[in-house]
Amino acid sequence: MSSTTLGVLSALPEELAHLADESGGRTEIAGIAFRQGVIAGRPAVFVECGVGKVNAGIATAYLLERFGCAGLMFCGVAGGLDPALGVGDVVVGTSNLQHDYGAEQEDGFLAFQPGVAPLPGVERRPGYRLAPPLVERLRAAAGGLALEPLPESVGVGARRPTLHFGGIVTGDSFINRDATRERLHREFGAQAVEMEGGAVAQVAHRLGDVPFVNVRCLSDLAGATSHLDFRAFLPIAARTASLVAHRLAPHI
């Protein structure tokens, strides 16, 4: 178990509700509250960063520069891209990619690595991938973890959510369209889509290649009804993600 400080981010209060510990005090910087405490026995700083890549990037920079966090974890919800997954399933990101940074071309959109000039002839290689030893530690830590069955009130049938490791893509848009969901899954092979993780990964890489783990529970399936599903499933999905986060936190 690591004794270094872990930075824990969530975008929404519902996502942070099952995580935040303020036993070590509270510091406000630029209107953002940073709460110092403990998660799974490890010192941590918790922050509700707000929605979107810029908000996530700002909070991440403070966690690393002001609080000296040696690792980062985002815990929250996401939209499902992989048709094999369902509401309540959890994806731990083995890679994080910004799907909306790149070049609009006549034959479609071409994603680039953030910060690289999105021009012809430039090496683009989009995405930030977890180091294999870290992935192995996380898989071992998650072994045997059984997620709670979804309550019948959720309305998706009697199913027990499952845990997966795979790609997560990030963009500054809430995906509410079947065609877009299908395109993102087809082009990137990702399992989930959200609005912050890729920015956290970018800042973590830039400021010392700090390990970052993205834990997301599917609150919707990123399709035509995702705007309805998201609010209905948000509290349950946030709690499910937090169960996985507590298991993984000591190993990042």
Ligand code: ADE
The other form holds:
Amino acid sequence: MSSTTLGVLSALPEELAHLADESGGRTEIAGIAFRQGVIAGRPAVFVECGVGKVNAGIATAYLLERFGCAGLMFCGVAGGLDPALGVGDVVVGTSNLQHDYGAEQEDGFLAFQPGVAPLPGVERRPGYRLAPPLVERLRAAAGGLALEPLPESVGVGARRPTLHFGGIVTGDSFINRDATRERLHREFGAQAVEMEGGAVAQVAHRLGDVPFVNVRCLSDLAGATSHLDFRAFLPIAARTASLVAHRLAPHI
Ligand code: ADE
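Switch from the form predicted alone to the form predicted in complex with the ligand and print that structure.
Expanding to the full complex; the earlier chain stays at the top.
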């Protein structure tokens, strides 16, 4: 269990609702509120960063530079890409990749690692991968964690949500289209899509290779009805993600 400070980010108030604690005070910088408190016995700074990669990158830089966070966690919701997963399932990212940074070529879009010139001949291995020992620690910490069944009112049956470790992709678009969902799954083999994690990973890597764990519960399946599902399932998905986040926080 680490006693260093963990930076905890969410994009939306619903996502931070079950985590935030400001017993240690509140500081506002650039219109962003940073709340100092504790998560699972570990000192933490909580921030609602807003939606999208730039917002996430700004908040991450402050968490590292002003608050000296030694680890980072994002807790929130995502769209599911893997057809084997359903609403309520949780994905812990073993890699975070920006699916919209790259080159638009005659034969399609090619993703590159953020910051490199996206040109032919430049080596491509996009994505920020977690160190294997960290993944092992997280798997051990998550062992035996039973997620609560979703209420019947959610309308996905009495299925108990499951926890997965896998790839998460990030871009500055809400995915509300079956063809895009299929392409992102096919091209990147990712399990979930969201709008911040890849930016947190980029800044964490750039500012000292700080460990970052992305915890996402699926609020929708990124297809034609994802705008409706997102609204309906955001509160319950945010709650499920926060249960997993509490379990993993001491181990990052
Ligand atoms: N976050 C939650 N659902 C999402 C979706 N369908 N696309 C992008 N980000 C999301």
